[in-house]
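Quick heads-up: it's one chain on its own, the form predicted alone, in structure tokens.
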Amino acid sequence: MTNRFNKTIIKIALKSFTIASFLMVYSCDPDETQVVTQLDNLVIADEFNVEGTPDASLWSFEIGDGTAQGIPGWGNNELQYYTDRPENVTVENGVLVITAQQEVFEGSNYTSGRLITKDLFEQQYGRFEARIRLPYGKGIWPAFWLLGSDCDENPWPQCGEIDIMEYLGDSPTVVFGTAHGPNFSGEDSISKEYELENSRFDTQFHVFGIEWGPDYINYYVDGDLYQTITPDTVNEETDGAGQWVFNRPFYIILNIAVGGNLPGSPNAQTVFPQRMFVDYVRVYN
């Protein structure tokens, strides 16, 4: 089993050297190999392979229900409690676990995890992905997402926002990527979705990405392009009032939020606990 240092020294030593027409090869089985893409200059790859509390060298917690962050229900009515309990959060077989519970706890009726990358990874531009197993029900909203590292100088939508991968757990088949910035955000937000045939989100896992550079925003699942976001999308969508504000270093986020504007409380036929599975996060450049 991989330890936290042989992890950075592997990291140390990708970055040293450009791995030229480096084939990424995964599968909704571990032990099943596919080649999807040609990538270049992995600059980070978390593969949860360390037992227990996530690397706090590239992840830290938020917590609460956002009211001390001076946003209650995280701007969206959210309605769980985040926590860094490993009952929320935590590694184990290979993958970080993140689970929502229904659990009356510091005055919310559910509990849940959100996990950071801010002020301890930071970039601008290049591939972000990550393969997910996700979870599934009514009110249950699950995200891979960047937030804008100027956040707390340039409030949202300023600072603008990626959202790689969300989710809502009542349509299984359904992901979606968005992008929110200056006159597209909320629910004017520049979005599509991806539908998988024949199988669901929350039965396999399943590799969500961008590829992102000065002037577009891709968005990938399992190797697939199905969206281009650029300044002249912006523009069209907009009427010209919109702000290319992704030329600028943004950290990466996942979490579960329970409830909210976008899916919905949870009603009487979801599930709890509810977890996503995360086999690993890798950025290149």
Given for the second form:
Amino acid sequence: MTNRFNKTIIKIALKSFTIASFLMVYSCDPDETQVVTQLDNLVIADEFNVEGTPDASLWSFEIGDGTAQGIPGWGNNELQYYTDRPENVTVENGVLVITAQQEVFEGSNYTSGRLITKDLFEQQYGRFEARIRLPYGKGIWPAFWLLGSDCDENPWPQCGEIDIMEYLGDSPTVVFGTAHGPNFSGEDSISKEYELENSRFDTQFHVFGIEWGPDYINYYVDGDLYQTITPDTVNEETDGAGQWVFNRPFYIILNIAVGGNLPGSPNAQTVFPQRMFVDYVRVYN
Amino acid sequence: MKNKRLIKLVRAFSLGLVLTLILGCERDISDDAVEATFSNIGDVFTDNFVGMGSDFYFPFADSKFDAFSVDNNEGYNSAASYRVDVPNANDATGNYAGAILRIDGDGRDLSSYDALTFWAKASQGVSVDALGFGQDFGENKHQVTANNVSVGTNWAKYTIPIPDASRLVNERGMFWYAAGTQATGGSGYVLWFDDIKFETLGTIAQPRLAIANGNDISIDTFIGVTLPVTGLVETYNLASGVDQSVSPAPSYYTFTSSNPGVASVSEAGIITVNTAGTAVITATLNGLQAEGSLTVNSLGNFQLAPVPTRNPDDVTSIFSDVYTNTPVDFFNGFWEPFQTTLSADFAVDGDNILNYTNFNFVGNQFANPTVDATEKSNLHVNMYIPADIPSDLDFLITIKDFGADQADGGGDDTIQQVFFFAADFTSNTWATLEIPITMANRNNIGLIIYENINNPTTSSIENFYLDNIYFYVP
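Next up, the form predicted together with its partner chain, please; the one we just looked at was the form predicted alone.
Zooming out: every chain and molecule, the one shown earlier first.
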């Protein structure tokens, strides 16, 4: 699971340009005929209505700076130490709150939280959706994403990664959706940005989701479908070298990273603490 | 130094001297439509003036009046812009460019907007002293200013957030600027502005407020003192991810005193000290609490300096409320890089007092004109130290004659220095310092310097007040 994320967002944008142009017809001009989601059979949902520690039957914590997992800095030179303390992860007022703090802790200068559903909830295909209000500031990197459940046996990127929503705190109007797999990972992943025109992601809640089937992943924000990735996309983007690996169960991750290769380090203007508020996570098939 | 300069600009203007340029511009907006509310047009200058009326350009009194023109070659995606030719520092007709654009006629309803935006570029990279809106040369109640704005040589868009647009229902002050050459070594440059307009961006977010620049500060003061709340700053995060700070006028804030009987605060942010005691001043804006506070420690009644009784004909006054004062260039030169002294001047029942804080040295300059002390050969200064007097206090007053060139430097300056010691002062009491001026050249005196001589960490005073600084015939 090294170098999971993209180093240069510019490259992402360029790579996704070809997709963008063919999507233009039916996704960039949202109208009444746009079909965003078709899967409505609710499989699981966490509405975060129980105060305190997140539901342990669905979520577990990843702890530390990645060293114990064999990937110090979580493969991206990230700066935070994940804990399971309520200062970093708690449920209150009907929302999950993940808090990135600036504090010296176990040799790191920042703490944060990372929740996973590994071994607790894993699903192949379906619609994965969350309603989230994001934090802001340089070096703040929250995400709502999926990893293949067999990453221990088939090391990343072979096991696949679907980033439903990633966001950099110094671009508060932009999120991006990405897919990583063999020969399209890290800075060569397949990705696209979604930008708000007259609003931001850190001032109100927005809905981020994918609908994922055997031969497609559709990415949407607030009911706007903005990216479709298919085996053909992978083929075209990788000149045939890529492999469609989104045909196995995946588990869910919610986290805020601080610093690292993609966002860069926090600067003097970055305000701490920073919080990501998750109103719900719902999965349909 | 920049702030000092701007304060001076504003003060100079309040004397009421205004030059108006009549601009031959075409206007698009008809005055025909009579509405119950004020116009909500956002555009101010988009290749030409929009709905500003004919008499809207008001330069600052001491600025270069004709620094502004409409450039019909340069523009942002157009061939027209608002051009400002910032003069060289030694320009005799004004050493900076500054003006307000105030609607000639009814104001506008800007309550639906969240920012003033404009495109700008400069002939060289510069830091523009002040850009903003809401200055109307009246109460300036809605003034919002971005200070030290970095402007580069390519067109870029700038955003000045509106702290609380609901107050802007009849606003005439559409744009204002002040640009000098302190950051360019005195060399003039050109600024171009275009597409100056109020907009609803929807991306102005994460407001962070400060009073006293976000610090918790404490001031020792006295009954009858009035002093302004300072350090009002609001910082926003823009869509670009970059923070933009502005200085909003006090009237955007709601001030609270923990003890209004001791110290009350007006809507305009003026604190009045009423009785002895302690009061903590805090502020909110739009319901958001500002970081920082101002603790007012009122020590009770203040003893004013002895009232001067000398015949005004025998006096040339630098600073007093009894005599007509000669023009003064500054009471604090904020000399870089070694001076630490700040000014926190105040008034007690209308008696103005100079208050130097964080003191190491400071000067009063009055070179336009210099003072002729040939006959008026005594300098009188009242000085008050609001603390214990250090036993080894060594306080130096230097009087400088500028010589025939009547300017600091130039090889013809002479000085006289007088030391004062602990025995010359009593804690919390006005001392009267009398200095006979005995130096040979004393007909072009232009500067008085006050300084701590001993090790500042062990024996110096950090704070003192001055009043009744004048030369007289002994």
